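Heads up, the chain below is alone and in the form predicted alone; it's given as structure tokens.
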Amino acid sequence: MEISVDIQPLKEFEETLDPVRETACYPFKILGYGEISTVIEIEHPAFRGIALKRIPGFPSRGAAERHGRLYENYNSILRGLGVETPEYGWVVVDRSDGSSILYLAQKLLPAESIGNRAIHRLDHEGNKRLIYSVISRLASIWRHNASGGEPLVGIDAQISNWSIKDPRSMELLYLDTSTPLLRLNGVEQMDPEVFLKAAPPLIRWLLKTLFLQEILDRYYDPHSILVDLVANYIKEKRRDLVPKLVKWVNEELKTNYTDLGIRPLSLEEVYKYYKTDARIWSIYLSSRKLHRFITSKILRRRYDYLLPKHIER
């Protein structure tokens, strides 16, 4: 590992963290929210220049450590396929209540370099170069998968998961390695319960029964990944770019990636996908907030997840 995390101040932080009130012994800033993790920056000398992804919900320390090792392996595999990732590390913090929290460390990058910020700064030509650069990195993964390489590698290619390392050459770093999407002999190596634990009990059952496999499968399917990538521009307030993105992606697939046999995108499916996805995740967030209220206010128990106040769609 390339980043060593000082566990003592992190343990002090975790023991005093109130996820509902968003307070702790050390001030912290929330940099982003995921389905299972929250990215934070803790104001302490030990964590200067480090972004920390906090993942609760593991049934044991061993389960948290296994996810940490998968995270390490996923970074290594992506780099081997030409998808560069930031410097990283991980550590498990054991709380006094017996729970184990996994912290994934990543080098803190300039906010303006992150894709969802950059797309507002770049002109049309810059956005075109950015999307081509993303596709070129995805293609290395898809060719590995198509050749029968093991393990099978999945990826969440949303634009907010990329950082522009060099605007001139459009070199990129891939950020979202906290969800190690790897399948060995067709078996998901990450325990899906990590996803499910973050959901309220009723929603957890529905997700597992109706949606979980479909959600995971989309990260291994090139066409679905590209639809999600383009649709993400709507969430990031660049709806004006969507028709151009569909055109650019289809032209690039036809010119440089015919060997992958990826179906072209249509504008209609991108809008339909976004509308459905936005509705699902809006319901999901609302249910998590209700679960937080019931757990912390009515049952008077600790609620362990940091939640966004709202997600703009």
Ligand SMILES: Nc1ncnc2c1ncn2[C@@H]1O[C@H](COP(=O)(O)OP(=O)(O)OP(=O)(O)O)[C@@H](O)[C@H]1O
Given for the second form:
Amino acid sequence: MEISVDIQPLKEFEETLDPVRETACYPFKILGYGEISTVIEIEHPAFRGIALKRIPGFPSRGAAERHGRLYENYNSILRGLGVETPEYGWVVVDRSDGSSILYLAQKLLPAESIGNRAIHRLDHEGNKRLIYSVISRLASIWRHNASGGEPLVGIDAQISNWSIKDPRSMELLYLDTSTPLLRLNGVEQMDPEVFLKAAPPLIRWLLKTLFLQEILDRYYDPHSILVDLVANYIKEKRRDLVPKLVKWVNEELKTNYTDLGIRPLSLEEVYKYYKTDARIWSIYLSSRKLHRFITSKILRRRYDYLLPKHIER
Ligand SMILES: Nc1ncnc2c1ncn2[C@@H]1O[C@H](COP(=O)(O)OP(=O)(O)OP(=O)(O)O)[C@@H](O)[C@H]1O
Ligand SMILES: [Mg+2]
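With the form predicted alone in hand, show me what the form predicted together with the named molecule looks like.
Starting with the chain above, the whole complex follows.
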């Protein structure tokens, strides 16, 4: 592995972390809240220049290690397909209460290099080059998948998952490797329980029986991935760009990627998708907060996830 994580200070951090109050023995900054992971930067010399993605909820140390190995695998498969990823590493921390927490490490990248920041700074031409650069990376994954490549590779292409390595060449790094989406002989390699564990019990059941397959399938379907990518600009407060993005994406599909046979996007489906998606995630977050309240305040038990205060939409 390219980054080795110093386990001792991390164990101290983990033992003292209060996920509800967001305090620990070392100060830390939260860089991003995900569905399963929280991205943090811990102020300690051992973690200088490292972003850590904390994933709780594993039933055993073995399960956490399996996810770590899958993370490694996903990184190397993406790189093999020409999708560059930041330097990485991982470590499992055993807490004294018996639970195992996985920490995925990644080279810490400058905040302004991340796509959702860059789209506010780039002019139209720059934004066009950025989305073309994203599409070219996606296309190499899709060509691999279309040619019957194993494992099948899924990806969450949202603009906040890319970092601009070099603005001139628009070379990119793909960040969101903490949810390794790989299917071997049609079987999802990640244990969906990791994802489900983050949800409150009732929602967990609903997700598992009704939506999980659909949610996962979307990351393997080029058209859906592109709709999600473009719709996400609305959340990132660039609604103004959306009609142009739809046009750019469709032109690009027609010019350079006809072999992939991807159905063009329509503006209506992008808007409609955004409305439903925004509603689902805000309901989901509210349900997690209710679960946190019941667990920590009423049952007085440990609630292990760091949650965003609110998501602006
Ligand atoms: N290596 C990094 N350096 C700097 N910031 C980062 C890094 N990795 C992630 N971030 C920040 O955290 C945000 C979320 O990270 P990431 O996309 O990896 O996870 P997620 O989408 O929150 O996760 P999940 O897969 O758990 O839903 C990013 O959009 C970025 O702003
Ligand atoms: Mg992300």
